[in-house]
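Just the one chain here, laid out as structure tokens, in the form predicted alone.
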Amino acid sequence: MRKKSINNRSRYGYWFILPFFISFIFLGLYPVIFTFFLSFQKWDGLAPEKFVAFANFKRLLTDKVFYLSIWNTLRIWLISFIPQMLMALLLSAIFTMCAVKGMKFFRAIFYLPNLLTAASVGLLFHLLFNGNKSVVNHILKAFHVSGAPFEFFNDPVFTSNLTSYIQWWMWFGYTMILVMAGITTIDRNLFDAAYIDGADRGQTFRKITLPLIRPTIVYIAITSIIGGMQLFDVPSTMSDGTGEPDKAILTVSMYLYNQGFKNHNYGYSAAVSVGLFVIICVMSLVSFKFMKGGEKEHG
């Protein structure tokens, strides 16, 4: 009877649960399986679907400009990710391993971009540095500075760099309290025998800390990774959705939802959508692979 009871009372565990499952099947499992759908038809949202089978994949594969945003979408993410890296380890070695006054503090400011929203911050940018009477230009002009006012919008190398600073300037800070959270799970008494072994905090951070971190920095480039290639809102913002100047800032998310929204084009829309989920998978994969290989090397 106990047994019995207590096999009751367990079931109970799945209607908590329900809501769960419901919801994820409806705005989750569904729409990726109708996108999937799609990408096999031709559909402006008011006719009936078209079955046209790979017709949507061909034109993608001869698509320059969906390899022209594959391209700004990794160019973006890489200028932001590599020096977020960096500057991350630098922070995370400096507070772990130095008595810094007010740590706290200084780890609340760097993780403060991280809260305000990508929209916002798009939106903030483009005031900055948009226009003759953006704010940026009347302090160049305040100050007399030559050739003030500056078109900044009107140049792809600063737009598409401004936005990879945007990017860093919002999560090395969410980088950091990973990488520090990965080094204090490591065992004091490493570094002990190595500073007795002669080692000084250079070389314990190099020999130690790093393959230690390792499935850490791994699990941070893979998420960088799929929030990187997904990347919308701050050119969406800053360009008003066009990507320009010359489509320097138009990212795959922005082509996708360009020809979907726009275009009215759903069914290709569907297909860039799949192509970028392969996309993202590969590398994701790649990430992976090297994870696994560090851990061979170190096992």
Contents of the next structure:
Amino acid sequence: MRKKSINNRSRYGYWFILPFFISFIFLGLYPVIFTFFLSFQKWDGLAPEKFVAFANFKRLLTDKVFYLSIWNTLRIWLISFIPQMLMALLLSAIFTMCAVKGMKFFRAIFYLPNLLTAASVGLLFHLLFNGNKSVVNHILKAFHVSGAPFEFFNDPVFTSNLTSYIQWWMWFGYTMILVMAGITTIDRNLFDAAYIDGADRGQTFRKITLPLIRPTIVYIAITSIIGGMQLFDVPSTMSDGTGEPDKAILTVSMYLYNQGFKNHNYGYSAAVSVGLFVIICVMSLVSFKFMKGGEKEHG
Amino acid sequence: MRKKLVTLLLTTAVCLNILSGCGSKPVQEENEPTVQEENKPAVQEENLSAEGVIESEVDTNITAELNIWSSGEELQRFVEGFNKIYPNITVNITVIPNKEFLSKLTPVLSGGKDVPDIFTGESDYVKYLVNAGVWDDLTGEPYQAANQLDDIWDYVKDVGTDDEGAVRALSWQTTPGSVIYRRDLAEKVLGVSDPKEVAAYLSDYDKMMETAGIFKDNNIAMFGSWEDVMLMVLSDRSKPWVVDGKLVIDPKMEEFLDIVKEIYEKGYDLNVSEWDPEWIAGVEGDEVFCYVLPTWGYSFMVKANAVNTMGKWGLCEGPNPYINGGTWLGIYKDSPNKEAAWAFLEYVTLNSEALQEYAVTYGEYVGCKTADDALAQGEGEENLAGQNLYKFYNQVMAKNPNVTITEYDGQINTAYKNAAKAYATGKVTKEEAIQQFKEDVATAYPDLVIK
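Can I get the form predicted in complex with its partner chain as well, since the one above is the form predicted alone?
Below, the chain from earlier opens the complete complex, with every other chain and molecule after it.
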């Protein structure tokens, strides 16, 4: 009797998750399938679609701008991700090992940038750096820096790195909180045992903490790759959607947006989207492989 | 464990629902107008009753609810006057910023559901909408507007007409250009301030650059941004960007690259883009001599921001007459409210009295010739030290500035600006800049023939 009621109750679960799956089918799955369908069509958004077989993909494989956008996206991601991870590890090590006064306050402060809308952050940085009379140029001139005022947004290297910096600034707090969460799941006895055996803090961090939070790190890496490859708002608002200067911050998502909504090549835009999908799949698989290898090694 | 799993799934479901809800329904904004109430136009009772007589043959008792999507706030300004004639037509205007307009409109159009009865199209993409045939032909049934179009400036008609000659969109405005200059700075540097005398310093592009040098010697930037000057140069071409599916780079555009380089190297502008805060702030400072902008640039930018410089502005002609920009509106071909939609479109674009009233209140140059002629007889504008802008723009329109709008303009102009900037800043040679431009156009429009 008791068993039955538990079974009955467990069925409620399906009812509760049903709304999600219904909306997922229409708002998630359908657009995905439609994108695949569109990638084989030529469509300007208004006239009827025309089937063109693999023409869009043929063009994609020889499209210099597509490759450039992949390189831009990867570069911007990598330059923001590595420091982000290092910073998160360092801060979480400090916060978990040492009794820092006001730790909660700092943790909140570091997380704050993540709460801002990416688009407004892009605009904010654009305002800070754009033009001879921008805030930054004013400050540089006040300090008599030679060469000021600078044309920051005329320099592709600077603009790309600024984008990475913004991504770093927005996300290191979030990464730090995930790493800290990972660390708190580790059994405290392991640390105590290590200290009794004479290990110092650095050793326990390297030999106990790092290996045990490996799944957390891989999780962060995978979600960061997926998010990073879809980077759009910050570079778009910073360059008014163009990815200039010299297409240095034209990311794949911006390119597919421009191809679709600005050039009205919706079919080709869908093909770019499928290309991006394949890249993200491959990169995620590589990360999974990496995680499995790691588990064997330490398991 | 199972309980935990259910909790987890529930949480995920809720979160994802929120996410997908936010992400995929951007168009479902409130249909309420987001426009602030503007100053009420001073409606003259005599005018209204006169209109009543004119409109008496039309059925003013139509009952309908019109949904309109507009990229600007102007249409809302007509609603009050319109409702005095058609009290039973409810007008819901949704303002969608121009940058997002097409990305919201095209999915709705391709789905064919919840399409607004009337929607606007700005000059960058109006031809795309006109040629796609998504707007009804206004010369056909049930509108029969052909005999009413004589009073409309040719520019408005031509741009709204598709390749087969069907008039699909009209506008309340027409947008000739000028050099909007500071009278006080002209007096100080050139010793003259009258529009005709100042125009003599801008009679051709060489002369204009010479004048820019004189201003530079006085620590004044001639232009707000070189991008303004491009608006004028575009009308100096004899051919648009695309003719018969082929990209055309007019020699005038190639010459323009050198103008941009000179402006950049010699510091003849503020070294910012149009609509940057610094560009706008230039209106109130003493560092910029002029803005090369059409009607909308004067009313929305210069006049709207001139407080300390109020009354110090003048309009004169540059090296060539030009016309640029504008917003058109048309009726969706499958709208269920065509009669009501036509009543509104007619009121906004063809009703000379309504347009005069609008122009008096908002100072915009309108698309109706009789309205502009009537306004040209009136008093001048305070901000222009008494100059009558309607009279001035009528003169520009009389010179028939070259109209070169194509459906490709938005993207091609952006690509050209990028190429010009790369050349001006010395990153590439002129040939490389033009090559880069051609590649960018090919990337955007692979079907165009580019040589």
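Positions refer to the first chain, counted from 1. Basically, rigid core = biggest C-alpha set you can superpose within 1.5 Å across the two forms. Please read all numbers here as calculations on a predicted model, not as lab measurements.
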Q) With the core lined up, does the C-alpha of residue 18 move 2 Å or more between the two forms? A) yes
